[in-house]
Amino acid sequence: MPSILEELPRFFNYYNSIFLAKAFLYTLVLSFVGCGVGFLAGFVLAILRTRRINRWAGLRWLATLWVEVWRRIPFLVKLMVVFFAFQFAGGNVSMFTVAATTIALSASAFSAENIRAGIESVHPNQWDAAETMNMGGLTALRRVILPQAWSVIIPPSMTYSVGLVKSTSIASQIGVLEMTSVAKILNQKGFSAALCFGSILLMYFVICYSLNRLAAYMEVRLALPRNR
């Protein structure tokens, strides 16, 4: 402990602090871009899997196949698949794009399943009532079903988003300069592993705890019509 306290001023100098701050922002942007795009894609997939909206069995089958395949592949394998897919296609993209695409693909599959479960948790009579009022499938989904389904959709979706934030550390395997990668670099420069990885532990906690608080707020706000 005395040696760590003695090392603190050198570790948190100006350049290291900027390096850690950039890694924090990089991880934050990577997580939000990947999860945001993935959630939107998952919403589309969930709609395609909803029989009340999509009457085409072929599209429902393809959407289900996409979800089942991407949910069962480990994140590191997905990362390598996306990386080599870009290489094979001749796309000259940054490692940030590769990592964000992997997160989005993973989030799309899990979000689609969470949204589907939320939609199906609403009693079918709600769909019937909406149809008797001449509402189309998408209108019924927006005005009747989703307000009742958010309380089922949000908790598992945000829990998985927190897991994806932590999975961004695996992106260091392809050279993405996120927090785990920066901690390794600083450790290789001779700084204590306790300081390097303890610092990113606190930064991961800040991101994940903030997401949990956001999830609790959104659950209350979006589920308010149902509570009434």
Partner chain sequence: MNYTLQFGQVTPYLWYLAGGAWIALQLAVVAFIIGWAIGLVCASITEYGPKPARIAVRSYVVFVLNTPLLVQIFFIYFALPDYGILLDSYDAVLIGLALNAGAYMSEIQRAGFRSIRREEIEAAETLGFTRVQSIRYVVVPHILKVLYPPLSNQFIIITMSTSIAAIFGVEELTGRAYNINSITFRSLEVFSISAVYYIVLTIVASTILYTVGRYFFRIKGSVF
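All figures in this text were calculated on a predicted structure; none of them were measured in a lab. Whichever C-alpha set is largest while still superposing within 1.5 Å between the two forms counts as the rigid core. Residue numbers count along the first chain shown, from 1. Compared with the form predicted together with its partner chain:
After superposition on the rigid core, displacement of the C-alpha of Thr132 between these two forms amounts to 2 Å or more.
After superposition on the rigid core, displacement of the C-alpha of Arg10 between these two forms stays below 2 Å. Here Leu20 does not count as shifted, since its C-alpha moves by less than 2 Å between these two forms after the core is aligned.
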Second form
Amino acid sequence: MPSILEELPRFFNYYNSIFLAKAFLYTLVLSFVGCGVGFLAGFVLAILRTRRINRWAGLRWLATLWVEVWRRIPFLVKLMVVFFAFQFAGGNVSMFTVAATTIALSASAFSAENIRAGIESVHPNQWDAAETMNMGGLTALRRVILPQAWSVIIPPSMTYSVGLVKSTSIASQIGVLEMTSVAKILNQKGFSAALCFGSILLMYFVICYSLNRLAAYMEVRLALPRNR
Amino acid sequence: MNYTLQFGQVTPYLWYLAGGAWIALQLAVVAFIIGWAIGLVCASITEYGPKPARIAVRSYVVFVLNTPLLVQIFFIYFALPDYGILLDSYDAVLIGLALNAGAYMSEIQRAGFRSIRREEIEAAETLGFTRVQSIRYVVVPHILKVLYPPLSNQFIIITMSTSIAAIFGVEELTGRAYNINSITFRSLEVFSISAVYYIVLTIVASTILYTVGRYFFRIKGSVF
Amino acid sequence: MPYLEIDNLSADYGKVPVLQDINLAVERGEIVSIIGPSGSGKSTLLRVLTGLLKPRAGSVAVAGEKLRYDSPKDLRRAREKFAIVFQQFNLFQNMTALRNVTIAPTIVQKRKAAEVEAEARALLEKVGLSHRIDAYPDEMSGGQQQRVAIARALALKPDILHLDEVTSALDPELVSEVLDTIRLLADDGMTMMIVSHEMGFVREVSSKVVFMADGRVVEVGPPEQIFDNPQTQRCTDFVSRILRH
Ligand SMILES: Nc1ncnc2c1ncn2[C@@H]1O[C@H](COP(=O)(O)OP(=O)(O)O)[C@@H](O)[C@H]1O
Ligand SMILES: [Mg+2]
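If the structure you just shared is the form predicted on its own, then what does the corresponding form predicted together with its partner chain look like?
Okay, now the whole complex, with that chain kicking things off.
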């Protein structure tokens, strides 16, 4: 313990603090972009899986297959597949793109599930009423179903995003300068492992704990009847 | 640039990879069992323990739930030696997985305890059951039924998490994929095949767990 | 030629036949009531007409024009002509009473918002709900919700209004307010197909009563015939059983 206390000022020098702060932002941006793109993709997948909108069974089946495949591959393996797939395709893409794509693939699978569960949580008679009034599937979804489904979709989506923020640490394997990479680099420079990894554990904690609290708050907030 | 997919170079290693899947599964089972025990103790303390113990346990659970498994293992593997605790990589990964799973399973089992309905026990006692009998025939079956689906799900999550062991040089499924990759350089093929192994592994595990749940706990639902 | 003509209509859920060879004619301004035991296919018939279930065989014609339910254009036309009010109201839970009434005319029929709103207010007043215009469904009683649902159906200006057991989900003391609303429509000459277990009401308003059992039309006739002098054994049994209550 005393040695850590002695090391503290040296560890949090100007250069390291900037390095860590940038890594913190990198982790945030990576998570945000990955989850955002993934959520949109999950949305499309959920729509494709909704019988009332997409009447073509083959397409529904493909969307299900996509979800099942991507959620059954560990993040690290997915990262490698994406990395080498980009290489194979000859695309000269940044490591950020590789990492964000991997997160988006994971996010697309889980948000497709969440959004589908949300859509299915709305009583089917709401679709019946909309259909007999000649609303198209997408109109009914937008005007009638989704406004009633958000409260079921948002809290678990936020909880799952926390999982993905944590997964971004694995992106350190391809060398993007997010928090875990930076901790490893500082450790190799001779700073103690306890400080390097301990400080980023705290930084992850700040992000994830806030997100989880926000999810819990939203769950209570959205459950209120006057939330339309 | 002239890269074409050649799965042929990887086929000699399919059994080697399957062996890796077996190691991954073993790792998952051991981590699950230890994690389940940790979770049971933590859940009991959280629900019924004295306040100081409760605070300690909650801190552990909340901290673990909100930080990445990989960094937790980095900490165990690289920081603990400075304090005289030297672990080999397999043990570090196993401890990390178990501590991580323990926090999740504490939450799951806490929810299980909370789902016990006092009225059910009272109803059993008015039927002449003794306390022990009502626990044996009413409480335990109820808890098992409530806990089985989330615990099965947790097992699948742990199985996928074991791939992190490769980062520490453990030669399980992903670790062996790294090895084959460095011999053959057929990267995309190797990792796609490994991905398929994980898909098959988790589907087989889900199916077995589902079947067991169906016959022993009469849990309805579907494999997926 | 009758206004609505249903000819040998059949439908099934999966492999289970639910409607078999239904024949029925409805004139303009007529009120046709459908009665029969639970599970006899009354709701299914209305669901087929309003396009919620594809018929397997047979035809439906309106004003002499056939409606092919597998053609999107005809399906749209069928739903323009037929509106339905459900047993469970099916009001859009995320909208006020007023919005429930205005939404389809504005976004589906693309009519002017101001004009639609004025009409909607008039309709809600007609069903006795001008004071609940801004209430959400979960803030209203069942009877109020059902009256909003009727206003919502009327806002579409349908040629035929289908009512599927609209009072069955209501507490007994709320039934009459909904029946009174339907009487108002009857006075206006609205063409209606009414599924109901309120036999007194059916007898009072119907020009024709259809008795269904096991997915078939068993007997059709004026209310006096169906209730006082049924021609078939099944109808006799049903009516005597239900009137004893
Ligand atoms: N969604 C459905 N899937 C399968 N069978 C159904 C469905 N809805 C109704 N049925 C069956 O169709 C028959 C007719 O039902 P319904 O039209 O609701 O009868 P009614 O309205 O006269 O009580 C019943 O035997 C019922 O079990
Ligand atoms: Mg019915």
